[in-house]
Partner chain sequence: MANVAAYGREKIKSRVSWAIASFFALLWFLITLIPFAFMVLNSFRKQFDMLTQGVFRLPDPWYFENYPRIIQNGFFGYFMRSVTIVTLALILLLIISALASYPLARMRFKLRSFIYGGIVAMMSIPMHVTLIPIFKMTNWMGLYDNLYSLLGPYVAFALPMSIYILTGFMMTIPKEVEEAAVIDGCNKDSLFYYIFIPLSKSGLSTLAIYNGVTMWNEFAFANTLLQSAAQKTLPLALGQFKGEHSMDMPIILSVLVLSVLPMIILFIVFQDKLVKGMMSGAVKG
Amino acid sequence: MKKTNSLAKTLSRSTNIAAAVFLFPAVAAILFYMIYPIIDTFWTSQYNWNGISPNKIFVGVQNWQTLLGDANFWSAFWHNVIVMVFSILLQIPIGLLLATFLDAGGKKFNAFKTVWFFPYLMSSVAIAFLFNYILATNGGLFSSLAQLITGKRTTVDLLGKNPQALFAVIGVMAWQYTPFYMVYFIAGYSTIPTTTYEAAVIDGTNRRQYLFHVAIPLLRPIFRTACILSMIGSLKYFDMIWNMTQGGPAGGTELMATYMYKLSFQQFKMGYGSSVAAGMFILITLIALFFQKIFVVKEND
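Which structure does this chain take on its own in the form predicted on its own, if you write just that chain?
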């Protein structure tokens, strides 16, 4: 009996050691690349610092007081909210529509699946430059079409005026990220047993009734995760906005991330830029928790 207990303890100890060895690199990476930068950002937000000089001036909560009254920051936050709402309203329904089309067609539509997924594989920077040419005032696609229709020289300025610029960028974002949700919903459809569809057919339901009363309700957990992913992603957009408009014109497409970048790396206000970054972290976390709470309540209902 004692020998058995000794073997069990030795096995348990060996298992724990092996688990610690394999987990250590992941835990170390999380601590170094995620936890430490967050703590350092909050710490730096207490200083007046240009990001280069070794001298930091401690200002306490002064940067946070400035942030609370910063109209530019709250304007950027409002633009993020607009992007978030339209990202959910555009990307997820269109992704579901495309996934439904492909699921109904089966293997015959695999070519569509490949072609429609191309935008998501492209770099955001490359897409930004591509659409800068497409949306250009002179020689762009829309200006050329307007000139063709009207028969005279016509310019369509979508990136140089507000609020058109913000909605033009939202459209480009939807073009890139909708394929992700298409594949996500295709995976969701694949989890529905074929026996469910067969039982629905036996009960006399048609394809439309099966879709709206059986399939989509079964995809509710997929919808929840997709909405949270879209919401979090839209609150931290940077590269596409920066390469298309750099927050212009006149701050019309300024987002929290672009505003933080300008403060930190163009105006060299690293302390205040850290406050903006910390404010972003707090707002994104609160919104994510709020959305998660809403979805949990709805699922419980």
The other form holds:
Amino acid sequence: MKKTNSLAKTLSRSTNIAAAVFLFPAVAAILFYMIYPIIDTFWTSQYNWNGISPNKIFVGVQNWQTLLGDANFWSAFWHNVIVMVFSILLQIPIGLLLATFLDAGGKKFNAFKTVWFFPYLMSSVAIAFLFNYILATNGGLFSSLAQLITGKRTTVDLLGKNPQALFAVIGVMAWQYTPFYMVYFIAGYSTIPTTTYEAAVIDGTNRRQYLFHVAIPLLRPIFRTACILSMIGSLKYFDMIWNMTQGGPAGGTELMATYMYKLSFQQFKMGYGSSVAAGMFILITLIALFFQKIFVVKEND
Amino acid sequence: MANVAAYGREKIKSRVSWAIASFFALLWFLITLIPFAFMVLNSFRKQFDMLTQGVFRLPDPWYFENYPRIIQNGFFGYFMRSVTIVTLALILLLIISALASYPLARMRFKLRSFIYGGIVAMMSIPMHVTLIPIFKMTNWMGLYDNLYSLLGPYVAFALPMSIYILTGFMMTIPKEVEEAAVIDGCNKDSLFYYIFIPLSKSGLSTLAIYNGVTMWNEFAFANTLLQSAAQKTLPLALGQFKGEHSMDMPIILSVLVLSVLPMIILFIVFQDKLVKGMMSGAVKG
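Can you now output the form predicted together with the partner chain? The one shown was the form predicted on its own.
What follows is the whole complex; the chain from before opens it.
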């Protein structure tokens, strides 16, 4: 029985035990609902299986070989990339503009802020239904507008044809997610201390110079997070497209997630569906890591 | 004199840029509002009137029967199921994430940074990767097509972000408060109940609002794990109503209005909380 250090040891052991008890529910839930399913997805990708029957057929890497040569999957991935690029190009600049306007305008524009935020409160499903009607050829907003302008019976078919269907969807996404980035940038502006602004004014800058040479450069880290969030969000986009176009017309708005869902829960090819899900996971992780690296390098310069 | 001219030019420039900004602000205001106006106005029309009157005129006459009709057709059931699952999931989420954030913020123990890093990394996991296994697990547990099958996934997927925000929040509680409580005889459990939970109230309510909106609108898990109309939540009600009234646009639009309305009311009441929640995630991210 040694008595040296025993108090410190007992203390640290009791801390370890307490921490384990407090953390247990969270860690268990994450292991059960996130970590295990990810492993299981990779495991299931080696089988051909319809999701119900007990006979799973082991096929090894065959699903992965199919995936590498699957034109549908790669076209879906390409659509994800297009969505990603346009999400960043539309949502983030417009969000920044709106936030800048609110920051410069102050409290009297709170009504604008409230209304601008509304789309983010709507579920993607609700947005899908609403815009299906708004973009409809019969009684939709755009078609009615075209009729009003031309005075003839014309229709604007935005969702029925390629490639405009994908861009119509990108537009709706911008409508939905711009408020999110607006709030992000409002948060960013709120972290700039008022003393910074006062110092800039004393140094003789006007509002415009302050904005472009002081405030926006200070928002760089927020930009980085916003870009990464927007990227990951566009790569796993699902709800709205699924309810609006189901990936149609002719696969023109098919994304990785809708393709995976179709395979798994409509055609019941759960084995191959798992390969698509796992492939999606790998691609998203790689792209996220790659951009994180780039941003970090840039920041260090 | 040159200075005065320069000042004048600046003033005009700033006026012009302000005018452009205002124009743009107003434009985006309209872009945001018009779809909502389309939704609300047309939900007060008859299907037939919508086709004959076009969409730009006010409803004539205002038709109020769509709302009673969807309420008679089970809208309230979807609504209450959504309320039930969101409430239960939020209670569980808040308890579990508060329990987990406390040691992460305040204790020095083995594996602390490993566990914290692992939880933070989980924030960017796409849920679709887990959809097939969770569908399988739900079947095994005999919970398929049961509202409560959503509880686990909803809580688990909200945990990483919530723990991240709440840990950050608890770190800002001054050490002195904790020390004073220890001197007064608090141990780790009572510290948690009597000091950290009360002081984290605003962080917790922020989390509740933020995750409440997300869960209220969740679609993919619900669509995968629920099948019968008697179990479906509000986001699935739209598809269900569309199946029953496929051509009746005003009916569907009134379902939309009723499902968005609670969120808009909540937002107007708790606006600052929600925005703060997004901010605390944003600024530290």
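Only the largest set of C-alpha atoms that superpose within 1.5 Å between the two forms is called the rigid core. Small disclaimer: the values here were computed from a predicted structure and weren't measured. Positions refer to the first chain, counted from 1.
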{"query": "Residue 285: Cα shift of 2 Å or greater between the two forms (core-aligned)", "finding": "no"}
{"query": "Distance the CA of residue 14 travels between the two forms [rigid core superposed, Å]", "finding": "2.8"}
